[in-house]
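Here we start with a single chain on its own, the form predicted on its own, put down as structure tokens.
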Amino acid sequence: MEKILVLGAGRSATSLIAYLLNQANSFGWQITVADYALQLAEDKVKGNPNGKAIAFDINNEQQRETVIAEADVVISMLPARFHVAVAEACLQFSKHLLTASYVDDDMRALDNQAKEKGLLFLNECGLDPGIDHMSAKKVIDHIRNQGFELRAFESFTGGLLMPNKEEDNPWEYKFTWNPRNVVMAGQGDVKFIQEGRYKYIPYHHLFRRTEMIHIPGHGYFEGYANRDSLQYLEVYELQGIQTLYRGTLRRPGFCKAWDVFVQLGATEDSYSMEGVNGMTHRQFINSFLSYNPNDSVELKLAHYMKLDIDGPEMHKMRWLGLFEDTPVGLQKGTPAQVLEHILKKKWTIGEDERDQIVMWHLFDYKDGDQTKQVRSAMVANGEDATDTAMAKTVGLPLGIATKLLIQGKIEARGVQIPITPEFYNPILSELETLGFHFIEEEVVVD
């Protein structure tokens, strides 16, 4: 009998245990949850046969060893920086490790201690990194494999909410995942090439730097850069490429409204704020605002933005309650935390609202004297605020690359990434049997 850990059954869990359940009965697999909240790793466990819910704590040692040793597979859906004390206690014991979560300097140091072992410690295996690897790579191995030259390689990634015609909320977006890596989005370093040349965009000016994408079907989005596109030349072997760019998709509309938080200097995290406790949300904008005893906070925004008093971005900020003399709610915090706890009030998801995730590739290659592209579109629909799209697509992918492990269809050993045949090729079938179909379209440029 096969042993499973999974630690950590957040939300972004709930896909991944119920699929991991599911094949158990199959099987006859244990599966083992355990998270700080017994409550909650019970919850996900429902009662199954297979299933096993257990309290559990990384910082204690003792029990981190003792639940690892008793494993043969080991998941971690923790927050990232917990990932290498698991990875060193995994190595400790001779077991597999498979995250959703990006490789760091820390894990990729492990890779030789793996291969030692016979080990497989893969990451980056949900979505955005995950899903977003698998096809990608899938479609540059097979132009490749024609002899064709890439020239552009361009992806897009979203994590938003369904259309809704009967929801008022003109953001069209609630947090479908962690609220913090939102308010903090685009901070650092933003890269990538464009044509043959090194690009870069400041954070103040990242919102302002947006492109239109049009999915067939699905209607118009906006991108903004992601942050270090550069290590994809790396990842994805594009060495000399042209054109490299990955970003992130919102509603029409979003970026622009975004971007008055990042001027105000709402989204900043270096410092906390004074009287905190007792502020309100007006006072935290009003608190960016230069002082004017005639003037409105409203209007003193408005005019340091040089928005339309009556305009869509004002319109924005008005639904957020953000010029209300609502308590902010928290005791201290840094203009990045405040303004994260403000918009937790509205968007936080509702219990009979559905997310969708939203996924499009670019790719310009040569053939001959043609110039084609191939556009790769994937659209996944949540079916509540438990079964999200984004807990399926992080979870699914890791649930068919466990299933896979088991089995002894993966060879790869060490740290790795899922970006070769023996791991797209499997996973992205089955995913396209639970739903997850990309619709890809050939076209010649002139």
The other form holds:
Number of protein chains: 2
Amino acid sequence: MEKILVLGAGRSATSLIAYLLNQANSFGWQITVADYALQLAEDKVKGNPNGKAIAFDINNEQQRETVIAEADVVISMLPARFHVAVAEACLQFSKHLLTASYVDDDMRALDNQAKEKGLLFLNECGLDPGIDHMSAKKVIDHIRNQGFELRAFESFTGGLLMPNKEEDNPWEYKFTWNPRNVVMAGQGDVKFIQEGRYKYIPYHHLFRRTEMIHIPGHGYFEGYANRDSLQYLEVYELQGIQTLYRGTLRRPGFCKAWDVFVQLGATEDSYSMEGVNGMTHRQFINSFLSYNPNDSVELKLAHYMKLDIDGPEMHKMRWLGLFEDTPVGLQKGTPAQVLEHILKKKWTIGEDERDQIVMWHLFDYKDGDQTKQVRSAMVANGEDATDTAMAKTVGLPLGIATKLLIQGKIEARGVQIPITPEFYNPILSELETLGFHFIEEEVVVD
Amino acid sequence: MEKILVLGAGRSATSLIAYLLNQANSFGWQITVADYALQLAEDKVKGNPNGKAIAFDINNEQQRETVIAEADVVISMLPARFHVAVAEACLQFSKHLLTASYVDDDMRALDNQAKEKGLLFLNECGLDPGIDHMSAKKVIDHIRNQGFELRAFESFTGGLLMPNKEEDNPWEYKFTWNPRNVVMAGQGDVKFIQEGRYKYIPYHHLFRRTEMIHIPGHGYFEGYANRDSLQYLEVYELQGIQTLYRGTLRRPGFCKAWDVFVQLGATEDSYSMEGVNGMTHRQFINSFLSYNPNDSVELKLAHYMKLDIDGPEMHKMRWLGLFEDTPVGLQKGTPAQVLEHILKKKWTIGEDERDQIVMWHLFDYKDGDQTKQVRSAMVANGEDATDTAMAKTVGLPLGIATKLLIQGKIEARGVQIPITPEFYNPILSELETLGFHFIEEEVVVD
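Having seen the form predicted on its own, could you now give me the structure of the form predicted together with a further copy of the same chain?
In what comes next, the whole complex appears, and the chain from above leads the way.
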């Protein structure tokens, strides 16, 4: 009887645990779900006879070693900073490890030891990173296997809300993932390659240099650049490619309004504001505007940002309650922390609301004299605020990879990410049977 | 015979050393000028019989101790990071120390030990910080001694060029101080107080939120905010003040053009650019612009920044040679390093060019029902590229303070900055005899 240990039972582990429990019934696995909050683990196991919920403290070394020693495969859904402690225990007791997090230098350093012990340490096997790797690399390999050379690769993913005409939310957006990451998105330096030239965008222009993307059947989206496009040169072996661009999708109009926060300095995280205790939403916005006793905060903001006072950006600000004399409700904080706290009041997803994941790739290659383009898109909808598209697309690839590993269908060992056929073919196939499929179209553009 | 040791004989030490040698003739002092480059020290001593030039390596601990042990007073013109090593040797051998640099935590920590040994460690006694402290604090104390309460304090300083109608430089600016500090100016978070409210400006709006300042007889200047206004709350005991703002002066039009570099991301220092070796000025600018084979770099820049293609900002960019296919001439670098290198080609001050220091303060206080304003301005001109206004205004306050200390006219001990009458009265008086005087005007504004 295979024993699978899942560390962390938060929202993003919902679909993973459900999938594993479901498979456990067929294959006779035993699933142990470990969380700091026992109740959370019990809620996910739902009394399934193949499951067991335990209270677990990652910082308790003895407990960490005991529960990992008892497992055959470990899946860590913990915050990425805990993965190395888990990985070291996995080495010590010779256990496979799977995560949905980016490989960092600490994880990479364990590659040799994992290989020597015949262990797979599979990372970046969720949505983004995860499904993006698999779906993109599959097309890239297909183009190359035909002898063609890839000229351009662009890839965008967004965690959004399903379109809902009854909702009056002009942002068409709520937090469906870590709110702090949304507020901090894009800080740092953005680099990419466009027609063979390195290009740089500073943070304060990121949300102004968007691309419009159309996905048949789903309409238009705005994409802004991610920081890390150049990392993919090596990972996908794209050296020499003419265009390489990775980005994030939002619904049209989002970026121009979000840019107001960036321009104000309201997403800065490097200093604590004065007098947060007692500050109102209106005072928060006013602290970034010039003093003028005769003008309203609304007019000062519109003038400073060159916005129509009744235009769509100002409407989005009003809808968030930013001009109201409502107390922020924090004792202290950086601008980014105050903004996140205010946004949560309106951007927390309701129990019946459904999220949507949108992923879109573009591949450009030369076939003789012709320039051909492959466009590939996946759109996945959540069921409600618990069974989200985000949880499904993060968790299911990990669940499927675990099954393949236990069934002996994965030969790779050491620190891996799912960019080879033995990963992407079976995982994408099973995802398709579960309703997650990419629609591809190929066109001659030139 | 008093022995004065000057560490560092760079451009900023020119006037200090000349002043000390001149006084040495009257008072029988001996001046030792120590620099890593012996020639530089010799050039400054000019064979004066009261002076001695020595080669000196601050990192050579034994030499550091030997030369400091032989002195009575040490003046450090070295980069600020070396001051603590100097200060520790001064403690060890019981020597007074004077610098023109900001007090940092390491220096502050030596306060008790210096006091116990009866030593003065005087810092921030140059121009800015230095003359700004003295000239501002003198007026603040005067207002308070009359029983009035200070409502507002604004203070601006600029290191500029003397107006020169024959020069075609549309920036009316060249580097007269550390070029890197000019390129990096304003990065970080800017905080100040306006009418009792804390205000914040992010870097990417700093050069757009300028104030226009008029100095009678010298015309108009632009001021942008410095990072550190709030530090002065404690230093000058201004708690409760309604407006507190410190800034930097430039000639009108400078800031809007400089903002182009900020907006492009050309002043970023956090990442190395690709392909700097072989990059031209034009390619440097183009790396921050979108790809479009049909548009010129000039038009793309003007469009992106919403500038008139023939307007003053584009003219300033053309004058700098930014659109030329001239090689940058660096092997590698961050955007800020590349920009600094390009700017130096045009912004290096010629041997006969004269710099100008402009300092301006505004003080606002209530006298009964009346609101009164004191405005105070100093304008100082350099003689040439060596005997600069910058060197004079940085060095002379230090030289005068040294004389006062040797003459027993300074009683303060420990880590100090020159904000009390025993410093500011005699130093400002002697500066006046040397031609550096503040013109004050007082007006009733309300």
